[in-house]
Structure formats: structure tokens, C-alpha cells
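Presented below, as C-alpha cells, is a lone chain in the form predicted on its own.
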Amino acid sequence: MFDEALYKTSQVIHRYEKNPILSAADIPYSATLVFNAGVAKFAGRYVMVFRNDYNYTPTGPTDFESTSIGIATSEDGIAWKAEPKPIFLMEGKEFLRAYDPRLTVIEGRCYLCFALDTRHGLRGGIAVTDDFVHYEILHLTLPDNRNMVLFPEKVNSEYIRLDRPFPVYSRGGIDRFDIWLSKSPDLRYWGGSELVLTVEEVPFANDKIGPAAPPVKTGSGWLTTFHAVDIDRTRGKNGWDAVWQKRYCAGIMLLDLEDPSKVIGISRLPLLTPEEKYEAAEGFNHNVIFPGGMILEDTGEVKIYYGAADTVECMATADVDDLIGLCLENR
């Protein structure tokens, strides 16, 4: 058991008072759970790509393949309008569903990382688009890997990504998942993988950690969110599932600008924990916060977009200097 005093949202975080910012009620096609979105500024507007699980009910069975990726746009990053239909990235009998998208703009093009359930394992994918109509698939990992996020620029002439493989066999047969970094010359071929952060190094996790929103560049380092999961076997139903014993929180760290495999600062306390009813007491899985997008505005404000309870999409804000301070205060 962990000290529950750890599980408080940082005082530097301000939830948007009208959360959630996007829910199933805002989607003009079949939608039940709208969450885990990636967000970027692209072509003069804010773009959100979100996971939509539909045909889900609190009492009936869920259809594993009833998932789509939707798009919404905004002029200010706060008020969103969903496009009239979802997008489809993959076709073929081997592919079951694509979900949990992340967006990164690199050199004027928009790249989409996503998870892909297949009949022979869970894979991570990278696609590129210039118009959110046409997509080119650049890369698919071997099973099992997901939660991939791209850095918004090359480091030492290489593309960089964070990801989270699933080494169950070599980690005692249970969830003990960590954050890794990989490099590529062209976004198609990846290697040079290094371990960045382990679950044992995060005081508010006992199950797994992984990347969250794509990193943001600051003068102090790559500002990087991650998700952290703890399990309490005394927890009960906590949502639509028969049993839900996990809690997802958001953490924050700084990675070195020239060598992003090095953590140069990390908050020993969570950045954002499930406290509001739409995070902790409603929806599909209670006690879930999962950041998927982070935008640093010219004013120094950071907009953090996160899925809540695996059901709705929400937003919080903070000052970039305050976030950096959290990472460096206990160094």
C-alpha cells in the first residue's frame, strides 16, 4: 500500500472549470467513450485526434472491434468541434483496431502515433498526414509495444521517440513496464534503444509507467509527461468492469536536450491525480487520468489535454516555469 498523501494534484495545475471539453455528446456519429486524445497546433488551428469506443454499455458485453479515431478542431484550444466522420488508418483482416493517438508536428508535417491491436499482438504505429484525409503508414513495431510519442524535432540529426514495450516474461510475469527511448534516421527504421525511466523510480507507481503527451522543448530540457499506475487489490468495481483495481496519475520530468535518454529532473509527486467526479467516480474506469497532448503557448501557459475515466477528454493548464520547477526542486 502507498501513502495516500502522495495522491494529490500539484498546486501549479489548474483544471479547466468547464471540463470535460469533449464527450460522446459532442460527436455526430456513434460514440460512447471519447478520450486519450492527441493534440497539436497545425496549419493555423488546434487539431485533436481522439479515441472513440462505441457500442459500449455499463451492463452488456463490449465489442472489441468497436473503436475509431475521430478528429476535432478548435480556434483557441478550448472549444472544440468534431468532424462529421472518423478516420481509418489500417485495413485488412489482420488489423482489429487503431486507438490512443498522439500528434507531433515535425518540420511542418503532422505525425500520428497510435496503438494497433492485431490478431497476433499489440503493435505501435507511426503515420504522417498533411491534410488529415490522406495518411501514409511509415512504421509498425513488432508486438508488443505501444504509447509511442515522437519528439518535435531531431536530436543530433536523429528522430527520437519514447515508447513502452511489454516485457512480461522477463519481468516476473506481471506488469512492470518502463519508459524507453529509440532513434531513427528516417522515422521508418528504429534502433539504438535505451532505458529512460523505470517503474521502481516513481514513488507513486507500483505497476507500470509509460509515455503520455509528446515532449515539449524548453530552455531547461525536454518537458515530458508520463503516466503512472498503482494497483490496490482491495479496490472493487470502480466503473463498468467487474473489477477495476488500478489508478492512473500523471507525472512530469525533464530530459536532457542533447541526450533525451537522461532524466535531469523529475517530480517525486504526481502532477495530476484523479479527484474530480468525472475522473474518479464516473464513467468506464474510475480513477484514471491519461495525458495525451501538451501545448506550450507563447505566453508561457501550458495546455495539458487528458483522458478522464476512459470516458471523456479534459484540459488543465499550468505555467511552464512552474512545471520546470517541479522537476528540478528535489534534484
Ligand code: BMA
Contents of the next structure:
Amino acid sequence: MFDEALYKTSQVIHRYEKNPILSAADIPYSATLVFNAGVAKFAGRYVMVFRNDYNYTPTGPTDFESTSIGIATSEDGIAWKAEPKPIFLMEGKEFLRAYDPRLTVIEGRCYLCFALDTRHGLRGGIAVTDDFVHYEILHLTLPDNRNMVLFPEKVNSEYIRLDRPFPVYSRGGIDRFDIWLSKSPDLRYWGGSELVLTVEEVPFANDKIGPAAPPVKTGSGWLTTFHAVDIDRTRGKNGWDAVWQKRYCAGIMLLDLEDPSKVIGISRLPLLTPEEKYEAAEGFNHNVIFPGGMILEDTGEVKIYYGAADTVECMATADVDDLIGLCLENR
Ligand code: BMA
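Previous: the form predicted on its own; requested now: the form predicted in complex with ligand BMA:
What follows is the entire complex, opening with the chain shown before.
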């Protein structure tokens, strides 16, 4: 197994002292687990779209266990107020649930990536909205793909996204999943896919990796978090299920500004690992950190929003230059 000493949150990270910033108690409709949110600055305020699993308790489903996507807004990115109702993205017999939403503002419009469980596979979706009331679905991937995130601007005249397909059959029947990149002329048709980062290249993952929050542009490159999973078969009950053997940490890397399929720097150590009670010892799945939002403020402060223990939404901050430094220090 891995050296446990590796699993420490980087010193450049400051967790918000009043974490969590959003949890089920803040939601004015049925809510149990409020987590894995996407965040953007849009139309003069901060907007958060979050995943809400409800009708579920530590002893199992209370009714029809389900998932909705909720919205919250904020003036400062710290204090959040949930809207009265969740949004409905997809309806139809084939669709089971949409979850893990991510937000990217491109050319003044707000794009929402989401994971979609269907009766015939896991698909990634892209929708666009201008008001968080009306949504147009632009694209659904082939199965199996999820954790998609859009870049906030075109690169060489093309829209760019990071993908995380699930090639189970060709990777030995186990989770050995990597980060890919695809391109599009119009956000509807995607292709030109290239491999960006493999699970073997991440010293703190032995299971799978995937994109986390959408990348932000810096003078040194596209700065982006990713999630990294290690699994230890000796782990037992860590949360509500009888067995939970995974740990989710966050990593950080820099992609080339002109060719974002190229990793130009990556921290060999995790950026954020589960340590606080609300990340490591409480809730549905202990030991899960899953970033979904990253805002670069004009001051150089980076706000990182992350789901903790698949149960609550939290925030941490860091200085952008420190994050870039982590990515470049081992070159
Ligand atoms: C992944 C997704 C995420 C979740 C994570 C940890 O496969 O389902 O939504 O946060 O597992 O349970």
C-alpha cells in the first residue's frame, strides 16, 4: 500500500473555519446529502448548483431514494442561500438521475456539465442556461463517461473539455480510469480526443482519477484540480454502507495554455486530503474530498469548493501563485 505520510493536505490550503458552507439543513425541500457542487460567478453574483441525494438515511432508503440538483446563490461566495426549488434537467423513461453538476461561464453564457445515469449507461451532459430557469441540452456523450468539465474559453478556435471515460473492459475489468480531453467547434459535436493524465502518473492514486473543478486561466497555464482515488481492501465500514474502501483526495496540475492536452506541471503530493471530521469521520462515505468549483478572484485568492464525505459542501482557499508553485516545483 501507499505511504500514509503522503496523505496530508498541502500547507498552502486554508479550509474555511466555518465549514460546511452548505448542508441538508439549509435546503427548503427534501434533502439528505448536499455535495459535489459546481460554482461560477455569473450575472453579478456567485451561483452554486449542487447535488442532493434525498430519502436516504444511515439505515437505507426511507422512500424512493432519489437525486435532485439544487441551486444556491451568494454575494460573497461564502454565505449561501438555497433557492426554493430544485431544477429539473432531464425527464424521460431512459433517464434515471442527473448529478455532480459543474458550471463554466463562456462568452457570457452559463454552461452546466452533469453526469447522467441512464438505463443503458452513464453519460456526460452539457446544457446551457442564461437564467437558471430555462436550460437547453446541447450534448450527451456516449456511455460511459462523466466528470466532464468545460474550459472557460476557446483554445485555438475550439471549445475544450476534460473527459473521464470508463474503459472497464480494456483496463482489466477494474477501475483504472484516466483524464482525457476533447474538442468541439460548437459545444454540440465533440471529437479530437486525447489522453491527458493517466492514473499511473499520480503517486497518490491506485484506483482511478478524474477531472474535478473546471480549469481557470493563469499566466502560467490552465490551473485545474483533479480527483484521485486510492483503494485499500482492508478498509471496512466507513460511513453508512457496510463497506467503503475508497479514499478521494484532490490533486492539482497545470495544462499548457496553447495545447491543454499537455500537462506542464503537476504536484506529486495531494492538494487536499480528508482530515477534518466532516471529511473523514462523519456522513455517508467517509474520506471523500471531491472539488467541483474553483474561482480565481482578482486578489489572487482561489476559492475551492468541494463535496466532503458525499454529505456536505465545503470551501478552502489558497493563493494562485502558491498553487502554481506546487505544480511546478518538481519539474
Ligand atoms: C464517484 C461519484 C461521486 C462521488 C464519489 C465518491 O463515483 O459517484 O459523485 O462523490 O464517487 O463516492
